[in-house]
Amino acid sequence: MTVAIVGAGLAGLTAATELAALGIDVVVFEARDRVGGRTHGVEVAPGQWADAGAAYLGSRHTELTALISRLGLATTPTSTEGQSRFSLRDGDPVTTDGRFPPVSAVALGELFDLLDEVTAAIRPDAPWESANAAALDAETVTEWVERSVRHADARLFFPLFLGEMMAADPDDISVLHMGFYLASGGGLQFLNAFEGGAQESRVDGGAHQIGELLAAKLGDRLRLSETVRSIAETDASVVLTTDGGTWDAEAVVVAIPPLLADAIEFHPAPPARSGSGVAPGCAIKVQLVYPSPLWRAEGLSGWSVSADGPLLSTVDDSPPGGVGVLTGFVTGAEAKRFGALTADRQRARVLAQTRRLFPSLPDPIGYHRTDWLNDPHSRGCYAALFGPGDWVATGPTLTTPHGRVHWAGTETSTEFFGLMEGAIRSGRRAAAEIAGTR
């Protein structure tokens, strides 16, 4: 039996290595010239790496932590010790203890109560079957905020929260998608936390190592820089047409984001993988490199939140014992505006903001920008954003095989959707489907 895998991100590589371990022949096609998909490392100093893509994990990410251990990798805590910086209104940024923003505690409490109510109403295993799913899926989050969120401080903070959690513009997603994402990821409290939460740790040396080590197990069964253009099913096989030629297989796993999957020409055509409202995840990551984590000497954690952008938040992603790395997140509507600027203008805006947030820091010795929103091989990050009507329309066929075509990718996982954990679980599910048909 030969199985073709489309996409060498964590989902595709997981499916490929699981099937290969069962003695099944596999071939993996990847449009990029590298593996890892939306995990990607940048070398910030000789032998020192930062995560330009997916980075964080917590104790509930059991498949990911088990895989990290099997591959001989280790994790390192995300550093949050020290004071935080907030720039939420006109005037100079303010410094606070901990991560609670300098806004009305009552307003934030009401906001989080509203979010918990939405989340509790969602069936994470089948959000399209939730009570009132059609109504929740018909309303954008912007409309929900206008209807439900009353306090000015909550309205000010909410887009920043949503950008950090989901890399989403409130205009782009339905209320059902927001509630599902929070429920799927373990709930608001877990997703929003560093210590004891979903952002507790990083892979020491970078999450990109996971894909590289999985790919090493595949050898010449991996074909980089080879885009799959069409998939045609016959009575006995599946025929894939790629930039490099034509390939026959008995089954295929399509493990790429839904917007990319829909760009493949299928015969016969499956139900659409992306509804009419699906949008790319709005994320651009910036790494600012310093000789060491200089902000720690000032008693600062490196954590900041800003309403005026372009960096809506920053976090200390310094490698242990190495250079200092401030990772900045440009998300939501700000990512759309920022992504349209020239590279020089982007850099100038980032440096100007950093000088304002952390005036004691010198200019960085290194600068790295990774634009996921405009990346043609990802069409956004952290994950695709499901807009009004998309879950009701596409959810029921999200994981259903279409003949010999099987589906993987974090957007097909109702567990930890949008996260590395979801990608790995989806790859294992697809491999088990195929192995069960032998």
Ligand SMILES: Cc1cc2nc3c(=O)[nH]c(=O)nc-3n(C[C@H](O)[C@H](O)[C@H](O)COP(=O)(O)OP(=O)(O)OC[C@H]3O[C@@H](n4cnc5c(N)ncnc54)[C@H](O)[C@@H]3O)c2cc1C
Given for the second form:
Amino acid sequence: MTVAIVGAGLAGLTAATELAALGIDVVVFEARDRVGGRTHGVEVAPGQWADAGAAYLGSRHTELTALISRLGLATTPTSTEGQSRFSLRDGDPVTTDGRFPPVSAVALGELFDLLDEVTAAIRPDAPWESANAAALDAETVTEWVERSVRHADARLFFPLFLGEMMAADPDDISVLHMGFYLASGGGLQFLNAFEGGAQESRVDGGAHQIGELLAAKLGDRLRLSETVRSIAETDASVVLTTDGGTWDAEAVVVAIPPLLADAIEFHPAPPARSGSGVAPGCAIKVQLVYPSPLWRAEGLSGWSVSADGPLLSTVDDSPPGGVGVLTGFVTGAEAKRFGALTADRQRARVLAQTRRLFPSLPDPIGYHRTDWLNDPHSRGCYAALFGPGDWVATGPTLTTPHGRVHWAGTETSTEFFGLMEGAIRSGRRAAAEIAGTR
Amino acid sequence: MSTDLVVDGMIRTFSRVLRSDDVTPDSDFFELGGDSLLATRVLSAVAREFGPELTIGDLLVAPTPSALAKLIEVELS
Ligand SMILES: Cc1cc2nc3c(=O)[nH]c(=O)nc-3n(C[C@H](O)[C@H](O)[C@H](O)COP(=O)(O)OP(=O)(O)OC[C@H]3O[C@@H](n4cnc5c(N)ncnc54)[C@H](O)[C@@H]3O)c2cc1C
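Since we've got the form predicted on its own here, give me the form predicted in complex with the named molecule too.
Okay, now the whole complex, with that chain kicking things off.
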């Protein structure tokens, strides 16, 4: 009998590929008319692509790196050379050497010391079992900042740091989730860095190719535009109801974000996948296209950070040897406000900000906006945000199979949670669970 | 405060921040793998233990425990 996989993101496609390699029949249901989920390409010029979803990876993302080379893809280093632009306070943006923000280094040091302390207190493989889990899970990050961050500059910079790293608003996540995310991703130092860190490189030609190549090998075992609505277990099998009909399977891998898993009707009902506090991550990506990376000639890296939005940061995502691409991130509470504007208003605000940040750049020749927050098939990005109480409530059953139903998706991985690497590891784990029971 | 005490304090701080056991009075912070993020943690330790609020630029010109100790003493005098 067949194993059914729900969701053709990196987690579902990895699980399907691994099971198929063992000679097991698989069928993959995908709600969208494309594969890849939270990886998605935008064609910024004929044959040149940028990442509207996940983009960056680093050397510790070992499963992803191995998969990229198995598929015959290459990576390209993220370009960060040159000066940065910062708009953190009233007045004109300032230029600095390198990526270091123009705020008190002592204040940032204090902040990083505190973050390191929180990280060290977490059991990364089971955050809900950390020594002080209940207390850490009860407090929001906003409350933690009020209580422990003293320096004004650290308070100014922290929300920007969190928005950049997790696309989170400090109100939305618990201290346990923040510490867990840092620990899971390899620590503050690795997560924050481009060179030598989690943003070291990108997939040459776009991360969406990973899903497309995996899907090509699955062929007609993949069913697009077919949302799974209910999953019911019988004595001998499990029955999936999709928009296209019903399917009998021996086991199921549910490889979708927790808020979407809870939208499926299960019989019998599993423990909730998302706790009451789970919020969607808030990321909207904007790509500004120029004839070439014009900022480089002026010694600028394209990197900027702004406190006065809508773009929190910009980064040079230009395809090697091609057009210039500045990717802008709108995250956290600002993404909620920005997402509610009309497309014209959004564009006008982005262009006005870009003129302030990079006065010598002409207006872009191309503009792309991808709103993940309001996308019904993602309900937020980069990943689900666990709020107060969520880890303690949902952590213990995060990966526990529910009868014939197995769980995957980056939000079920305690290693590299929220990242492509976590998605791939979760898919491998779910496939191994099923292979192990046969 | 004696210079030796400040140098010892800086060696301990470098060791903790760089997770290294090989720090001597003349070890260069950046050559041992220090970057700007880790530098901020040295600077917060200096402020906490001795008072002066130094900058990353200061650490660039005084990147060793002994040079940093001298700078701290100048700031304190
Ligand atoms: C803007 C942005 C930037 C990011 N940056 C990075 C980065 O730089 N580096 C990094 O490593 N990660 C990054 N991420 C995170 C990364 O994209 C995700 O962690 C990863 O892609 C998640 O894969 P997944 O398979 O777990 O889930 P998904 O990719 O969400 O896949 C789930 C799939 O299931 C489908 N689906 C949902 N419900 C149903 C249903 N009922 N029936 C059938 N199908 C369904 C969805 O359409 C989707 O295709 C970023 C994400 C975003 C959005």
